[in-house]
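First, one chain by itself in structure tokens, the form predicted on its own.
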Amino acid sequence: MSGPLLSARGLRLAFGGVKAADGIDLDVMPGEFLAIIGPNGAGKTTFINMTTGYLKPQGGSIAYDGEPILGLAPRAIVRRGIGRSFQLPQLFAEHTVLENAALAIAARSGLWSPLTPLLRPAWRAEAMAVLERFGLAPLAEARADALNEGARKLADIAMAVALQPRLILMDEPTSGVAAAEKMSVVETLVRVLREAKVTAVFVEHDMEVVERFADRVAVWNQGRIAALGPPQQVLNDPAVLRDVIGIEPAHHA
């Protein structure tokens, strides 16, 4: 087996009294898709900030694929191949759904300026087959403004993808997403990251979620990992099924 693609080792962070990151190592292993829960405050996003360079920690280390990469500016983490997708998406709201894409395809290239028509052939042609990958290709033409939940998150993982990441990370990729299509974003999310290779970080609140598309679950609790392993085996934890899922063991079904 290779080494991690992702490797953080002894992550502190405090914010005043508040200990965000209290000692965090973790490893991402290549192709996995693994799941971080918690409670509100448990340090989560803290970490998806940090390995995305949104913060520094005030210790520790983080290293993708072999190479250190905190300190760096996040601009310089995408290049380096680390996707990422926030919990309210990062759409241009008076872009149509295409454009919005194919901005992504021409920040990766670094050609574009303002004064570069943005739907040239190639860009438009690439950003079509993105969106179509996310079922997302008869939106093409919508102002991003006009969707619903679950395609503004479709669309906004669909950018991150556009970038070509080995990597991404998605803070809440369901949040706000209405309970009857749920199942259906998060289905079409990881078939496409699949397909395409790319290794996921999610953080989520939904165990159903979390137990039918992680391959592991983390789960942090006042800025350390507090358990860490499958599914079946992390959610049927009786501390995690009392501290993060609020379920008293007894009576758990």
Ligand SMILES: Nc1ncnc2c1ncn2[C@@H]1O[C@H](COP(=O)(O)OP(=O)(O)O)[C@@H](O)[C@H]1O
Second form
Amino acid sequence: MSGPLLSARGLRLAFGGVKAADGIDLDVMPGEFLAIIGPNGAGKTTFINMTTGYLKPQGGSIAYDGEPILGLAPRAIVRRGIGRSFQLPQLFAEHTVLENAALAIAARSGLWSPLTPLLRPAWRAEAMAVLERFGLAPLAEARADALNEGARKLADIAMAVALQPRLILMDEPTSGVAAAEKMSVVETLVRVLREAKVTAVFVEHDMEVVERFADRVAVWNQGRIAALGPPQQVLNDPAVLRDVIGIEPAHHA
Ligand SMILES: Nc1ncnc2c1ncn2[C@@H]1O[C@H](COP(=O)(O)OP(=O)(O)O)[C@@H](O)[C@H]1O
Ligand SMILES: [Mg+2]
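Could the form predicted together with this ligand be given as well, to go with the form predicted on its own?
Up next: the whole complex, starting with the chain shown before.
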């Protein structure tokens, strides 16, 4: 039996009086899709930032594939095999989708410069192959700032996948995506990540998405994990319904 791919222990980080992480313990198993839910300000993004090197916790440890990664810079963590996507997609607005993907691949190769990726056919070919997996090939020549929100989210995740991670952390991959296209966006990204055997942690506010696509759910509240388990268990927990999802359990109906 293999151990956890990601293992966080006792993570603590306070901003002034706000405890954004107040003793976070979490194991993410290889191959699983773990959803993080919880109210605004609970510390969900802080957890992703600590895991990807953007924030340094004041206490605790994080191991990836059995090796400590705390204190490594974001680029070094990417090189270890951890990718991320952002709540607000980080694309070069004036470049095409294909150029953005080629830039990501060039960055992986460590040969980034503003012009080289546009000149290297191998990077463009690999970039095109990644876009095809996400159904984005028809938009390859579109400027990033011309995409709708669903395509922008997918393109941002495609950039992370182009770096060939084994683990990806996605911060609200469906936020801002129109209701009509939300499920197809999630279906696409789940299909690509499952095909590539990428383990996923994703912050999500849509409980239907969580129920359909998460193997486990972690409930964040005030810098702590308030509940952790399979969706059908966690999403039916009266305390979670009341404190996190904001609906009274139906016993009085
Ligand atoms: N860089 C920062 N500086 C100061 N306060 C921060 C910073 N990052 C997060 N916080 C605070 O930490 C708490 C948790 O934030 P965050 O992790 O973004 O929550 P969530 O993603 O769950 O909405 C919030 O009170 C937020 O204002
Ligand atoms: Mg957040």
